[in-house]
Amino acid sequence: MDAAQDAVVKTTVTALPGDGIGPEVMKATMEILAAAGAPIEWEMAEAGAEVFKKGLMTGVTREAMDSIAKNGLALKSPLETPVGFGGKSANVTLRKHFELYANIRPVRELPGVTTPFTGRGIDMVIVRENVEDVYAGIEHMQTTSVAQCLKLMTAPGCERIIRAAFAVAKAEERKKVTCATKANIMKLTEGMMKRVFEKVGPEFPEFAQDHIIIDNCAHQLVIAPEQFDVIVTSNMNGDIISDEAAGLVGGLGIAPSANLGDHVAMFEAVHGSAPQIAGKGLANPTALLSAAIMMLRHISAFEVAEKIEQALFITLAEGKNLTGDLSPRGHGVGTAAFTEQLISNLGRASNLPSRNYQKIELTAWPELTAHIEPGTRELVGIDVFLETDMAAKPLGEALEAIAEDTPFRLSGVSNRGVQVYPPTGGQTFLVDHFDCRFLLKHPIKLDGTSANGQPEISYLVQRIGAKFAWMHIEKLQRFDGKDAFERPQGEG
């Protein structure tokens, strides 16, 4: 190594070379980027199967999360969670620990890899919240049979996902953001996404803005996916278009990603370990590699990444040692000989250019607890959620008396989101969970003076409880004058 190559300031990164394939993988990419001159030193650490084999239930270890906190970037292969022993997925662990709440998910057409939509002009990436949504794993068994997931929206985080959005969106000199949501039905969780949306995009008048609905985007991308430059979405939302849109342009074994949060950047590839071809030398490192790509520009080191980027489109179009998964009719070579091919391409310019690229600027988020104190704040009343196999009018009629001399009303019962009492003269099949909604006659002013209603809820539960098994109570609030909480269907 001569003196210049010497005097390089290089960046150490976490390498977690995974499960299945992963060590294959994580091989090939980085003599990749040893050959390109990448300014990269290495810490390898442990996460996955093994992990979980040894007992530890997060399936990462101590040491791995130390050296990812100490070097903020990690490079991720594969990992699995295994099936009927360990814990959470470590891929979970690792985006909620270290808070990286900003998935990106670029989707372009490769040169070579021929897909029933090459020719289009694919060219987006996808913005997905990574650490909300029904994703945050909240479930409960409210009954034997009836299953409970919280889907938690904040405001504060669909403003930091937006804002990352048009980050993206400014970092790659793209020209339009897309905020894809089920505003329509989820008028408050999803509609949150909407509304803070609409409230950030003024900020940014350099870019054409738009919503759409989720369930259209899903069908714009197989109809016209050319029209999406930069769509920024809910995590469960995120997660299911991802995986559609890579489809559209080869499938998730060229797929990368990027986790970005305040202090950790973690860059992996998408698919999965691949145990049926692990060890066999067979297994495509596109995947990783563009992750690795990803990583560069994250540390401005954008010469080596187009260059590395460069030969990887030059092997693709040449199609020569392509791997199996990439060749014609899948007669492809191994990992070492498409590893060896595209070092010897490097240097060289293909006929399709590399996007301009600025490192992708976050927005800091203060740390603290996030707060928002509304002008005024009413208590209106609760829902209680009980479990009882009654008919809905003698269960109606039985909360009616318990509520007859307490400060509350029964506004109605519903099952399954659906107002069963008083009657609306629809058919609704009936599961063992009740939705109960009380409103107070006389609605509380919280004013943090007061005890906030409590002696009136608790005396209400104490009824209830007496004669029905509950599980649990929602308040009944009301922000700014506005109604803080959704109706059932059927509700007058």
Ligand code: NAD
Given for the second form:
Amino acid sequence: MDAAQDAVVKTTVTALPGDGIGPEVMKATMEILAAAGAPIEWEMAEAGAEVFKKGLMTGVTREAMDSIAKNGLALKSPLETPVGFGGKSANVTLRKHFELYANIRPVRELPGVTTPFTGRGIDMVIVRENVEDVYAGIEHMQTTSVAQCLKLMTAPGCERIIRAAFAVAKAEERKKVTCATKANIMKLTEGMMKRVFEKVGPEFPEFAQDHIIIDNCAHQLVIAPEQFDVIVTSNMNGDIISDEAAGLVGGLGIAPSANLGDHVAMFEAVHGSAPQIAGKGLANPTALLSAAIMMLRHISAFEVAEKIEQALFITLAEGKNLTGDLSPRGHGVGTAAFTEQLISNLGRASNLPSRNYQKIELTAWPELTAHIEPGTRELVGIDVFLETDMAAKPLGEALEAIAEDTPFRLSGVSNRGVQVYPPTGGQTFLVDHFDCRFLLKHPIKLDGTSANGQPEISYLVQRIGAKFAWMHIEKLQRFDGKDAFERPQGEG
Ligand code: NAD
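Output the structure of the form predicted in complex with this ligand; the preceding block shows the form predicted alone.
Next comes the full complex, this chain leading.
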């Protein structure tokens, strides 16, 4: 190595070789990066099945956590989520622990990878919110036969992912940002993402902007995928459409992703540990290598990133020495031969130019508990969720009697979101979990000068509790004169 090369400042990256084919694709990726002269120093760390087997419920060692926190950068191979032992997914642990809220999934047609969509010009990025929504995993059995999962979406959570989408659009010189939600049905949660998009969007007039309902987005992705440029969406929606979009250009086996937060960035292949081919030297390292290319761009090593990307494009385009998953049956080579072929192509340019990338500049978020106090706040009632096998009519009548000499009146009873009392004539199948809405006869101003409705609520709940098993209570509030809750289906 000459003195000039010696002087290159290297960036330390935590490498998690993971499970199954993980170590094989990691080794190939490291060899290619080294051959290309990428300025990376690796720090090896452990996570995944072996760690679960040692009895660590997170699946990630303390040393790995500390290494990622120190370096702020990680390249991660697939980690197995063991079935039957261990704790929650180690992948989700890492995303949550480091608040990696922005999942960036580029989807671009690759030369030589033929699919029914080849030639359509698919080139988009899906920006998926990565830590909120139903993935928070806040679940409770309400009764023995009714399960509940809380879908928490927050205004700051929506704002930062939307700003991240515009940051991606800017870094990749894209033209349009599409927000995909289910705002028509979930007006408060999914609707929040749409509203925040419409509030933040005007700050970025250089990009065309539109909103699409998520199911139509899924449909449009297969009808006219070339119309999309950047799509921003919530966690569950993004999980599904990003796999769908990856399928358009050749599948999960070649798809990379970045998980970005304010302090840590973690890059990974989208595929899993492929236990069927693990240890056989057959795995295709393209996805992890593409994730490493994203990582190089993240640290502004644009030249070497492009050098590797062009070598990958030309290797795929020429179709010589590809792994089995990309070759006609029986013609594939192993990981090592593919890696060698790719290394021999370093320095060559393909017919598909690399984009003119810049660094993605995320907005840094203050380390404060996010809180916006409304101008006015009123308590208008409570929803009491209770468990009973009574029919709707006698239940409604019993609750009306309970409310009679309280500050509340029964507004209605619903079952799985549909009003069943007063009867609407609808044909609702009942389960043993009823939402009983009580409205205050006189709403209470929550301005700190009164007891904030506590005595009124306690009195009613005590009376209900004497006769029924209640599961949970939701306050019904009005912020700035606007109801902060939805109405059940069928309410008049
Ligand atoms: P998988 O992605 O491991 O395998 C699906 C199919 O794709 C298999 O046929 C496999 O052989 C093939 N495949 C995947 N990657 C390939 C590659 N690089 N080269 C060639 N062929 C490849 O999905 P799965 O079987 O559902 O999951 C296996 C394990 O991986 C599970 O324990 C799961 O929890 C874990 N997983 C981890 C991650 C992650 O770490 N981000 C993601 C998905 C699944």
